[in-house]
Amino acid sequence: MQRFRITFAKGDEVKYISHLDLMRAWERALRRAKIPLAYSQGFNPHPRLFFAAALPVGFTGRAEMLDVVLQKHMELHEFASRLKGQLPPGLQLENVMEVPMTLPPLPAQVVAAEYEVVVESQDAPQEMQARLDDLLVVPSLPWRRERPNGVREYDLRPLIRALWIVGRRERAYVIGMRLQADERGTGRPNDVIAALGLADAVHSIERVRLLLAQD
């Protein structure tokens, strides 16, 4: 057994196919490139592909994760070099290195995710400085979340780590911010976004950074 660690980036292209399409993109990608794949047991195998966090429909990502394991050895460069060639417009490879089958499953080794949030406002640059700030020292900020089984009530506060102007374009900001995405909780940026009063004003989201335990 061996096992790849992929870094990759979604697109434009693909930001709107859910994790579900993006998994079997992956799959075929793997099966045209013939790498020895390897399969879970059972009934109905599948291949043993982790995928650090999903990614919501819509954004996009600049440092996704997958780690893949094959069934037989093969040298870093030719699995890289067979990959490259079969994947579909909007998904890129940035990297791939070897790591140990000892590891934790990938899921589990994510504490954090960053994202950069393009924004439309007409603050000026100290204004927008005072929003993130005044977030930043808020104790707590009690939030509710509605889903199909019913609305969750908790506080987004502990799940901001971070918030950054990264820079700003015309009539544009784009805002960093670093959220928890643990088994503890998972910051949403869209969230932090309407906590800012912004909610309105959003006009791309992408995740830029998953931080392991071990980064």
Given for the second form:
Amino acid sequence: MQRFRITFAKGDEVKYISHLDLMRAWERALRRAKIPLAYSQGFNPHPRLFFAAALPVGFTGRAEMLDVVLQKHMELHEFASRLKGQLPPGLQLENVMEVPMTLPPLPAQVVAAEYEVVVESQDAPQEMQARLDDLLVVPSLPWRRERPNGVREYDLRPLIRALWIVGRRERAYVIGMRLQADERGTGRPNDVIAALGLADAVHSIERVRLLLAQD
Amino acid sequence: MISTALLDRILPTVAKPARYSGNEWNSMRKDWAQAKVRVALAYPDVYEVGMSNLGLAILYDLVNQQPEMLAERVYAPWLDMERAMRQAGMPLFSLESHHPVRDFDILGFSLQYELNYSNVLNMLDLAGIPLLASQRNEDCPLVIAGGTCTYNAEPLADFFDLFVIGEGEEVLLELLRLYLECRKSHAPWKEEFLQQAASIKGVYVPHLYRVAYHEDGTVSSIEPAKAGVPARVQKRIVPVLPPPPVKPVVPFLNVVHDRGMVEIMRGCTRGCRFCQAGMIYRPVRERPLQEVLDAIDQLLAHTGYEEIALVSLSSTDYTGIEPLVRELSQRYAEQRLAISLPSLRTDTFSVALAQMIQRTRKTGLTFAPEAGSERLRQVINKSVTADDLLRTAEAAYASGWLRIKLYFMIGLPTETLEDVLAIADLVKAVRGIGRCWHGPRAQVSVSVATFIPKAHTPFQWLPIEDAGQIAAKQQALRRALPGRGIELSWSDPMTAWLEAVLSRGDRRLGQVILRAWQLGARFDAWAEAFQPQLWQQAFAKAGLDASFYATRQRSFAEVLPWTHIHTGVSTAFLWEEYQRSLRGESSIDCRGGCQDCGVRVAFDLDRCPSLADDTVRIASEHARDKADRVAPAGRSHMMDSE
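Condition change, the form predicted alone to the form predicted together with the partner chain:
Expanding to the full complex; the earlier chain stays at the top.
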């Protein structure tokens, strides 16, 4: 058994693919690349692929992560080069490394995620900075999330680790944010943007980094 | 081209946006500017249904292999997407290059189901193409169709420039070349093109035929309106199956049949009298075993699919089915390849096959006895016996399956209440066997469809049974089937009614379809979208009587609206089969002796059915090795495990 950690980009071409569809796309790409996948036990054996965290439909991702367990040993460069030619447009291999089998499952290692959100805004830089600062000074931010099975109420503030201006484009800003993403709670960039009063101005959202426990 | 910014505004607001975003593995992005003829291949249902159609996948592959041609795909946008598109003024566009459909040279629909007709009109409208062929000018794309519905496409005659009858592999390319030729030379090209197209075998240009009616509404004649147009259009076949596509588009979405498909055989020799496919896909042609194996090898390498379906109308009848399945299950065991066999027979041999390929949990096996009583099965020429079914059920339960699914029809010709109640007896007997093996965990699901007589079958002259009668029979069956371990499902009676009307309609139904669409009919095949009252209103407004099409017995002398379309099977044969059914006489499988259906003569065949040499050889060697194995016995179909 051997475990590879893939870092990949999910681009505009495939941003409307759901997490389940993405899993299937990876599984098929790995099969096309003739990677000797290890399978789970049981009635319906599945290849052992573990994604760090689901990416919502419509978001792009610059450094998504996936662990793949192999049944037979393979050289790292062989693994990467075989896989490269089998990915659909919009999925791009950024990095592959071998990780010990003994590490905890990838999803359990994720602690936070960083996003870059492009919002349209006529704000002057100071005004935009003030929006961010105003949000960060409050000690708590009661928030409601409508879900199919009812309304969930929670505090958004502690989920926001950091908030900054990445850059400015013509009539738009790129807002950076680091949000908690673990078993205690996962921050959602849309909620933060709404809290900034910019809900209707979102142009695009990209997850740029996943932070793992050992980082 | 549709701008990415516009798509990015709309797609996040609709369900399953991946239906419209393309970029799937193996989808072809050919150079738009370089292509001399551009074809949009359309399926008038949602992506998940359209992407499961093998016929379109074959044509997509074929057209894109031609250097000067290009094919892209388009499916019917679901209700939410239609709303968003209309609001934004966004025209129907192709998945590959996002070009508006009206920028293509040809828009080709696959017509497989009558309940998609309102979607055809809706797609034309969304594309900004005038619905009526007569209103389209020289700059409009040519609107054409193929598929099983074109064997009686009269209700759609007003909306299409031409129909391809039969198998499209050769004739589509002939049409496209003719198109290139006609567009090259002169400006007004369309009429000239259609005239010439009408003389290509298998091409039906509806406006070149004149239909006259008697006072009672029946057709009096269908005649060519011009010289040089054939009086009868004979369907096209390919004498030998062309190599199957091995680089199909692999969808991201979980489509209806999310697996690799290899057609192992075309046609069926069983001669079930209700089955339109069994009549129109004649003659039987098998694909050589070695070709099937090579194709699967390549298909898996190009797609990464975890499941392969061996497609045909009756997979167990493929001469080499056992060696094929055995080889596949050994060759791909390590990759955990699942193999599915759509449509198996009701016999223990089929259960043995299913057992061989079962890799996952044994959820259910499906068999289709179609009718409850022995007598009625003789009438429809599905001569599986009760004994066959019970032995098959025993084998399935004994092999570990917990659930058996049974397909029946009611409203079959000559059917009495007794025949219907015989369904209950069969089901209870099957449940009894299940209980012996699995106790209360054993399940039988029973699916009961309403029989709909179809064009070009021995039952084409018959009425659909009156809705009240059907309801009474359903009620009786429900009462006779109490209890635990049995799950009963029905087809919707109004859906069956509409299918019955449209499938044997004439040209006058064009105005009904148009009005129904104008009233808002969409996705009639979907329970959540179907509004039968719109169709009833449309009939009333058009001054036509739906029962004239659905519940009327036709005479042998009547000119049927599809008389000028010839499948190769003679009307005399169909009538004779109908008469035999009334006498309760079954007819044998054509592998056991030619039944003179007319196909051999029509297509000048020396071998029919055409069984592949290598398959016959390998199968007979195999049979020698395994002389003690159970031989194929039953005659009914069995669908694949779920």
